[in-house]
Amino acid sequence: MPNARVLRDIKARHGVNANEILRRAYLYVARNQTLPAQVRFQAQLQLNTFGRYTRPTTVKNRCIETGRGRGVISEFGLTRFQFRQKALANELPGVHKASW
């Protein structure tokens, strides 16, 4: 069973992907100085109606095993420690301990 933080991050990623185009359109209208103030204000109000998990800043890389948010190796989705454990156990394809 995934960690609650991981589930929250997955929910945020789906929300961002589902609303990205509409959010960008409203953001463009809200920031466009050549448009009338009333139109820009309406676009800002529409932006405020979006939920919390539609903002791109809520998405964070987390370890898929532990849910930890720091020290994540993004190619594998694992923290440094989990990456080392899985590499030593030969659970990661193409990764092995270096020795010279």
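Keep in mind the model is a prediction, meaning the values are calculated, not measured. Residue numbers count along the first chain shown, from 1. By rigid core we mean the largest C-alpha set that fits within 1.5 Å across both forms. Compared with the form predicted in complex with the partner chain:
Superposed on the core, the two forms differ at E91: its CA moves 2 Å or more between these two forms.
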Contents of the next structure:
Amino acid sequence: MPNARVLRDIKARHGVNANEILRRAYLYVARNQTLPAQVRFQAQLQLNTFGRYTRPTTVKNRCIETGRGRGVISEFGLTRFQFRQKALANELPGVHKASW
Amino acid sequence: MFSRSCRSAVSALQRSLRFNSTNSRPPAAATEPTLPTGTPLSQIPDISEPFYASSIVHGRGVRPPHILPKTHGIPAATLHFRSYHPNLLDFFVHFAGHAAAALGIPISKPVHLPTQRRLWTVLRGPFVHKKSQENFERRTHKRVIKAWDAHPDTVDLLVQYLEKHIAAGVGMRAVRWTRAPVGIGAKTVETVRGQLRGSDAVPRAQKVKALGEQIVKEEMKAAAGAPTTEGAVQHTAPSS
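Compare with the form predicted alone: the form predicted in complex with the partner chain:
So here's everything in the complex, that chain up top.
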């Protein structure tokens, strides 16, 4: 059973995917310098009503084994300790102890 | 792939035979029926199995492949091979060389491109102890073989054969040279435009823009007309 935070992250990813176009449209209006101020302001207010699971900043890479949010190596989706354990067990293709 | 004892035996044999290419071998005895090495398939006459088997150069599969001479120097293909395991890579490149020689394709010797090295330094422990870390690396070894002068169908055959029998752990990429008819530039642009139309990227940007204009219209109407309505507006998910 994945972490509670992992579940939240999954929810955020689904939400971002579903609302990306709508958010971008509102952002386009809100940041457009040529439009009148009131229209931009209204668009910004609408943008504020979106929930937190639609914001792309909520998405964070988490360890696929432990669900830890820090120290994650993106290429493997693993925390540094999990990466070390799997690397020493030869479970990561091509990864070996470096020596030079 | 091989057992430990086999691996060391093969590598020992390879080392001893590395520089004894079939090019420099002395010719076989006159009594034995032989075919010159590198004879293209088209020139081999209809022969029975015993004749062909007795004409095989012993150890040919282990020695470096025969490099056929270029006929015109026109590039046909460039084969890139990448792997994390250099022995496996060299083995498969050796196999690719023999396959090309069997098909009568002049090739270059395998060239070693610079090895890419990816390094990760991680803490040894799961918690604190920053001063004790461990280095892990992953080396990507690369080899290139260039093919010349062959018919495009022959090169197709080589690439398909290699893809079918590729060793697990080796990646191959083939860059091909083909002759194109006059007017190919315009046709290519048209094809690419058609593909763009079908893909997701362009309609998405258009959708965003269209939605934006719609939102602007609504807000302008609301601003120009009665006082603005309070409360959250219904957000409809866009139809994808």
